[in-house]
Structures are given as structure tokens and as C-alpha cells.
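Presented as C-alpha cells, the chain that follows is alone, the form predicted on its own.
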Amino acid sequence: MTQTRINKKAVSEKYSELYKEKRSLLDEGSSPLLNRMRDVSMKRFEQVGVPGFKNEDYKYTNLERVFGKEYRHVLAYETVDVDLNEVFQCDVPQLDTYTVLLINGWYYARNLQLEGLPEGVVAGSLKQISNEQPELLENYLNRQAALSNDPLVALNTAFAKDGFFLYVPEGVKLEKPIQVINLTRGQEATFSTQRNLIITGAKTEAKVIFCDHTLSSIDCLGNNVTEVFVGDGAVVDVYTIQNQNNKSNSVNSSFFKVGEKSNLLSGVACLHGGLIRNNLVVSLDGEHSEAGVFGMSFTDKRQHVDNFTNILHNKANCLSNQLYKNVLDEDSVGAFTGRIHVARDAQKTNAFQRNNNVLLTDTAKMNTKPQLIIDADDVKCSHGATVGQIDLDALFYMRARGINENDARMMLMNAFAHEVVQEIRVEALRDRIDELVEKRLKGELAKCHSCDIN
């Protein structure tokens, strides 16, 4: 017990003084908006340092062993020997987006001009808009993330200087998906942070995918936070694709603020990847507003995927629905935590979970936990979760009427999942999430089989 502490000791420390040997070259090229944030953010973090066992919140996750690891950090833009425009293309037929590039959590100088958005939309790098432009910033920055206890939280702030920015103004209604592509690319391993903000006004409508990839076998591990401001009435879709090396390992924290008759649909995919955190905090706080949570992670070998969420119901006649579904094989481990909070005035509410989970072998591991904070008397609010097998009654109606059983198998797991991708709203990502998911369960996926890599 006592060299656990020592360790964790030494894991927070490190981070310390690369805070401190690093200071000015975190200042260097960032706006004041960045740097006012950096001090307070890592004291912060110092106060609890890399979240172990014992923090209630990541009770299911070791992350010590991925944190304690040696690592490149990547604190300042790095540029690139070929165009990875040219040497990464995500080609999936029928689904037409506007593409950003981000590289080890940096947005990509050669990115290809966005061309068509609608007048006063703001998209590109969160470095460059704002120094460049930072009254569209101040008022949102932070101001989510900054709630959160949450320490990883409190280190990508202390060091992020790049990521993703789109500014939708109000009334204005994208007509198609604005897709980022995080790509990790290195010679050895590699640490990222990357930073993300997501404004859209009063009756907007918006799509973002997230699309998460690695283009070389390094031990790498990224530290993400994005916030999402969804205005008032705004029809709002955010996707995260996670389809990366077993290397490869990521804390990704979300924050939504949702507003008033707003509609928020939030989805995470998990193809592939080593060791994966997923934290998401909606924060429904106008009235008549709904969110839709959904999830789904495929795992084998000595994968863990690890889902929190955190619905924070803060108005009245306000609707959730969350939906997560997990198949585990191997030795792999997974874990969902669902948290419902109903505030005192927050009546009306409709609040619903669910957590379904399927283990393919005896070693495979489920952890599953769902919570209910009801602070008013006026609500409907549920949650279920399922570990199980295939059922084997399904399987042996299926192979009684000729079906082999690896085939029967194959269905009945994409049937599992298909619950879960119907709820995207873009056919065609829909489509390739479908194929996506069937190869994933064929044990064939190394990455999207759509993408070009050069």
C-alpha cells in the first residue's frame, strides 16, 4: 500500500516539474485567455494529482500505469515532412463534411480551406482564433470545465495551447457535418493535449464528428477537453469515432451546456484502442430542453474502455436518455458510470438510463454502476444495467433453422449493437458505423477500412 502512494506521488510530481520547466514555452504564441488559466488549473491538479484507485470516480480505472510512462510532450506545433491531406484520406461514400486535421492535438497549418460555410461561422484553430479574435472566446472558455473537480481536467488546462474552435451564430443551420480528425504521429511516445470549443447561438443546428486515429504503432496517450455551448432552441449532434492502436490510451472529457427548448445528441463509438476514459457532463439548463446520451465499445486482448457520465437536470420539464452497450472479449475490461441529479426546482424531469453489456468469454470483466441524485419530488426517472452472455436460446433457435453458429453469433452481436447506431442522425455515418461495427466483431478492423492511409 505504502509503494502505491510512493508512486502516485511521483506520477502527480512529474507533471509538477514539467509545469514548472515548461512555463514559459506554454505562454509562448497562446492568448492571454489561454494563459490566465494555466496557474490556478495546475495547483488544482496538485492538490489531488493523477486520479487513483481511491478517488471514487476513477475507482475502476487504473491510471498510474498509463500517466507514470515517459513521454514526448508535444508543446508546441510540429511541422510535418509530408501533406497529410495527401497521406490520410477519410473516404466514406456519401458522407459529405467539411474536414479538419488535427496532429497531436494541433490544429494542422495545411489544413484545405473550408469552403461554403455560412456567413459569420468560425471554424479552425482554437490557438490562432483566439489571439486573433478572443471576444468570440471570453465569455465561453472555461466556464464549463472550470466546475469540474475532476484533476486530468485541471492538467489539460494548465497545458493545452491548440485544438478545435467552431462558432455558429444565431439563427445560422450548417448544412453539413463538420468532421475533425485527430490524427497521433510520432517516432516514440507521445503525449498530446488538446483543447476544444464548440459555441452555437439561438436556433442553430449542428454536427461535429470527432474522428480519433493513430498513424504509427507508439505507446501514446492524450489528455482532451472539449466544451459544447448549445443556445437556446439549437438542434445540436456531437460524434466521437475512437478507432486507434492498442497503444494508444486517452482521457477524453466533455462538457455540454444545454439551453432552453435546445436538442443535444451526443455519441461515442469505440472501435479500438488500449486504455480509453470517456467523462461527459450535460448540463441541462433551461427548460424543455432534451439530451440524448448514447454508447457502444467493442474490446479484446487487455483493452478498458471506462464510461462516466453525469446528467445534471437543473431545470424543470427537462428529458435524458442515456443508452450504453459494451461487448467484451478476451481479457478485456470495461466500466460504466451513470449519474443522474435532478436539482430542488427541477420538476417535471424525465431521466432514463440504461447500461447492457455482453461478455464472450469467462475472463472478460464488467463493471457497471448507475446512480439516481433526486432532488425533487415531481419526476420520472430510471436506470437498468445487464451483464450477461449471448442468449443462448436465441443462438440455438438461429442454428436450428440452419445458421452456423459463427454466423449466428455475428448477428445476434450486431442486432446488440444496432440499438445503439440507429440513434445517429447522419444516414450515411450511420451506414459506416454498421459496417464499421461488423468487421470490428469479425476481429478484422485495424482501422476504418474506408480511410486511405498512405
Second form
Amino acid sequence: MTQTRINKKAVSEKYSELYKEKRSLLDEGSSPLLNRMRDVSMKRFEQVGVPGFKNEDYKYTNLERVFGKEYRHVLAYETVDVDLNEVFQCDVPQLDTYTVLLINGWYYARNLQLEGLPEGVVAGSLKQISNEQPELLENYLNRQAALSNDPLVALNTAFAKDGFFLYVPEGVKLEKPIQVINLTRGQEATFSTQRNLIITGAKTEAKVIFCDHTLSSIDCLGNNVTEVFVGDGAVVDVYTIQNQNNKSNSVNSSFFKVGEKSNLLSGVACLHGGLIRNNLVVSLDGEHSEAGVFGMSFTDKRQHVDNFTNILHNKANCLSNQLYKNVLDEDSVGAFTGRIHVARDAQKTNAFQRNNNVLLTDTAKMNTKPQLIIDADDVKCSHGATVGQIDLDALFYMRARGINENDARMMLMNAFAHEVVQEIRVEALRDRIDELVEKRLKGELAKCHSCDIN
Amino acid sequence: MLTIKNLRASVEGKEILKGINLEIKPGEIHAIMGPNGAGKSTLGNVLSGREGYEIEEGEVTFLGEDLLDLSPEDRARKGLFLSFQYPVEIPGVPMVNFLKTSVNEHRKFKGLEPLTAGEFLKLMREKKDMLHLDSQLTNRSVNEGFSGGEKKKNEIFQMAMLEPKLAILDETDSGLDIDALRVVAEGVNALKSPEHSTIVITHYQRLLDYIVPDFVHVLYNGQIVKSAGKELALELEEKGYDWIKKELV
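Next block, the form predicted together with its partner chain, ref. the form predicted on its own:
After this comes the whole thing, all chains and molecules, with the earlier chain placed first.
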């Protein structure tokens, strides 16, 4: 035990030392809005350090291993020696989006101009916009993240310099989704700290798709934070597609503050990646709002995916619906912790949660834990979790109709995932994800080899 | 077409089939009747290749091949069809995809090109018209939320699509109203030809008013204890199975 404690301390101290050493570099070129939060955030990180198994919230995910490795930290923008617009071509031709690229957490300098954005919409680099138009951010930046007790969120705030920023002014409807492509590329192990901020005004409509990719086969770790503010009467979708190589690890903490009469949809699809931890907090802060929170993962080898959600029903008359599904193969490990907190007097709350998992081998492992905290008396809450194998009766039924066993398994797994996929409100993306899921299950997705599902 | 010789099978160590002998020739319709627990469904399951059954002894030849050696999918592709007593609900798998995959697997096995989407839809429409089926049936997930009658009609519809050489209807009539019963009968009768055979496993004589069998067998305690023409079914209906039991003692 002593040994672990020493290691844990050493892991966290590395980040403290790095912070001290790079203190001036962190401030350099950054907006005072970012810089003024650094010291206090670093202190908050140091109080807890990198969470280990003893941290209840990180019980199922050992981060010390990935945080303990040596990384090159990308603390200033690095010129890219190739044109990423050409290197990375999104292969979804039907998906008509405004597309931006980020590289190792930084807004790519040679992003193409976004043509045809409605008037008043600001989309681009957090670093640049926080310097040039700080008034857009000052009431929002870190307003959600600062409330978090998660030391890694504080670590992000201490080191954050850039990321994606979006502002949609009141009443504006974005016809096309905005696609943010997060790329990781480098020669050596890389640590990135990305900070995203999305602000949508009242009665807006916006859809944002984050796609995480790796361009190099290197060890990498991302500690990312995204804050989303959903205005009153707004309809906002945020999708995340994680398709990195299995050497990439990431902790992604997303915060959604939802106003009244709004509708939020959050969806996460995890296709590939080494260790992935997704933290998600939704605060329903106005009445008559709805939040749909969906996720799915397909894991094999020694992949590890942990989804941790926290839905805060702070006001009455809101609805939240969570559905997470995981298909686990080989030695992979999954975890789902879903917390629902209905605040005092948040009456007429409807909060639903479901987590279904399929284990394809005896060695795959799933941990699932619902947590309901209900401080109101007129609410409807439900939760359900299943961990099972593929339905053998259905498998036989299909085989008895001449469908070979592999195809039948594939169809069943696709069907299992489809319940989540169908929630996607962008048709082209929905079709694309269906296709990706199928490819993933067949082991045909790029950057992955020998992920045979048999 | 199908020859069963001294078939003995058990489930979890308990012997259910205790030496079945049965010969089915092309074009024949056989009814297998018997009280609950006689082994009727086990026979259907063993023939279609469901796991969990131990074959202790005996042999089954289907179209000249050792049936028990084939995987369930190959048995189906060779022309064996089991209409399930309890059709399985498969949420999320659309009926159309399921059936198209199934039909094309059968075609592939026969060395035929897969049907195009258009050809497939046409075939599906024909078969639906033939059975006077509600077109909603194919717009849903396989059997999901179907009523008991709809599930059985769906089995017959699949049979009509696949045109098996040998169809085994496992208690397809149980729990059916007159309308659904008519669909089942129409399906079986439409398939009737010198090349196609049917085994109707049933508890009651009712279905046999619509599907006239050439032979009726009584399965009791894992063995076929009596075989005769269609008049046997009527006799069973009148006297019940106790009559057979008494006769055996």
C-alpha cells in the first residue's frame, strides 16, 4: 500500500513540477480569462492529485498508469509540416458540415474559412477569441468546470490554452452541423490539454460533432474539458465519435448547463481507443427542459472505456433519459456509473436511465453502477442495468433461417447498438455511425487490426 | 426425403426420444400428434439442429445426406424449415433485412445470384398477397411486439418465401384463431407439390381439417406408437390420448 501511495504522489508531483517550470509559457499568448484561473485550479488539483482506485468516482479506472508515463506536453502552438486539410479527409460525403480541425488540442492555423455561417455566429480558436472578444466568454468560461470536484478538470483549467469555441447568438439556427475534428499527431508520446466552450443563446439550434482521431501511432493522453451552455428554448446536439488508436488514452469531461424549455442531446460513440474515460455532467437549470444522454462502446483487446454521468435535476418539470450500451470482447473492460440527482423541490421530474451490456467472452468485464439521489417526492425515476451474453435463442432462430452464425451475431450486435444509433438526429451521421459500427464489429475499421469478434 | 432410424436423444441426461423411426417421401404430409411431454417439439428441435440436445443413437438422412452432421444454417439452406413453436423476438433487426439475408443465403447455397432490392420486394409482395397478410408485418423488427397469431403467420410467411423441401410446423396451430389458422393452412397447401413435404406437429386435430395429412403418427413417451391414415386424427379427437395409453398397456 505504501508503495502505491508513493507512486501516486510521484505521478501528481510530476504535474506540479511541470506547472512550475512552464508557468510563464502557460500565460504567454493566453487571455487573462484563462490565466487568472490557473493558480487556484492547480491548487485544487494538488489537493487530490491524479485519482487512484481509492477515489470513489474513479474506482473502476486506474488513471495512474496513463498519467504516470512520460509525455511531451504541447503548451504552445506547433506549426504542422503538412496540410491537415489534405491529410485528413472526412470520408462522409453525405455529411455536409462546417468543418474545423484541431491538432493536439490546438486550433489548426490553416483551417479553411467557414463559409456561410449565419451572422453573429463566432466559431474558432478559444485562444484567439478569448483574446480578441473576451466579452463573449467572460460570463461562461469555467463557470461550470469550476464547480466540479474532479482534480482532472482542475488540471485542465490550469494548463488549458486553446480548444474549440462556438458562440451562437439568440434566435440563430445553424442549418448545418459543425464538425470539430480532433487530431493527434506526433513523433513521441504526447499529452494534450484541450478546452472547448460552446455557448448557444436563447431559441437557437445548433449541432456539433466532435470526431477524435489519431494520425500517428504514438502513446498519447488527452485531458479535455468541454463546457456547453444551452440557452432557454434552444435545441442543441453534441455528438462525440471516438475512433483513435488503442495507444491513445483520454479523459473527457463535458458539462452541459441547460436553460428552460430547452432540448439537449448528447451522444458518445466509442469505436476505438485505449483507455477512455468520459465524464458528463448535465445541469437542468430551467423548467420544462429535456436531456437525452446516449452512449455506446465497442471494445476488445485490453481496451478500457468508462462512462460516468451525473444528471442534476435542479428545477422541476424536466425530463432526462440516459441510455448507454456496450459490447465487450476479449479482455476489454467497461464501466458505467450513472448518477441522477433530483434536487429538493424539483417536482414532476422524469429521470430514466438504462445501461445494457453484452459480454462476448469470459474475460471481458463490465462494472455498472446506478446512483439515484432523490430529494423531491413527486418524481418518476427509473434505472436498469443488464450484463449478458448474446441472445442464443435469437441466434438459433436466425441460423435456422440459413443465416450463418457470424452474420447472425453481427446482425444481433448491430441491432443491440442500433437502439442508441437511432437517437442521432443528423440523418447522414446516423447512417454513417451504423456503417462504422458494422465495420467495427467486423474488424474492418482502419487503425485497428485483428479485432476479430469471434 | 427424410429417413429417421432409431433416433434417441436426451436433454440434460434425460432421455426424451427413445428410438424414433420415420420415413417421409417427397410430396407427403405427415402429422405427428401426441400428448404433452411426448417429445414432439424435441423431435423438431433435434432435426433443425438446436443446441442442448444429446444424440445418443440413431441416424437421420435428409436428401441423401447425414442431417445430424450439418450446422443449423446448412440444414436450412438444404431445404429444412422449422416453424417455431415460440418464434423469437429480435428487437432492432428489421424483418426486411432478416428475410433478405435469409433468402440470399439460400440462393448463394444453390449457386444463384442474390436478389436485388427490387426483386426481393416483388417476391415479398407476391407472397404476402398469396397469404393475404397485412403489409405492416414486414415493416417491423423480427417478431417484436407481434401477437401470438402474428408470430405464427410470420413463420408461414417466411416458409412461403424460402420454399423449403421439408417444412416442420411445430405446434403452429396452438393459440390461433380461425383467421390465422387459415393463413397457416394456405401457406402449407400452396407449397404442396410432389417435391415438397411437410411434418405437422400438433396437439389437436383442428389444423388437420385444413391441412389433410397422408399419415398420422402418435408420439408417446418418446416413441411412435401408432401410425395410420388421416382417420386416426379423428379417432384421437374423439377418444383422446388415453385410448392410446390404454392400448399400450
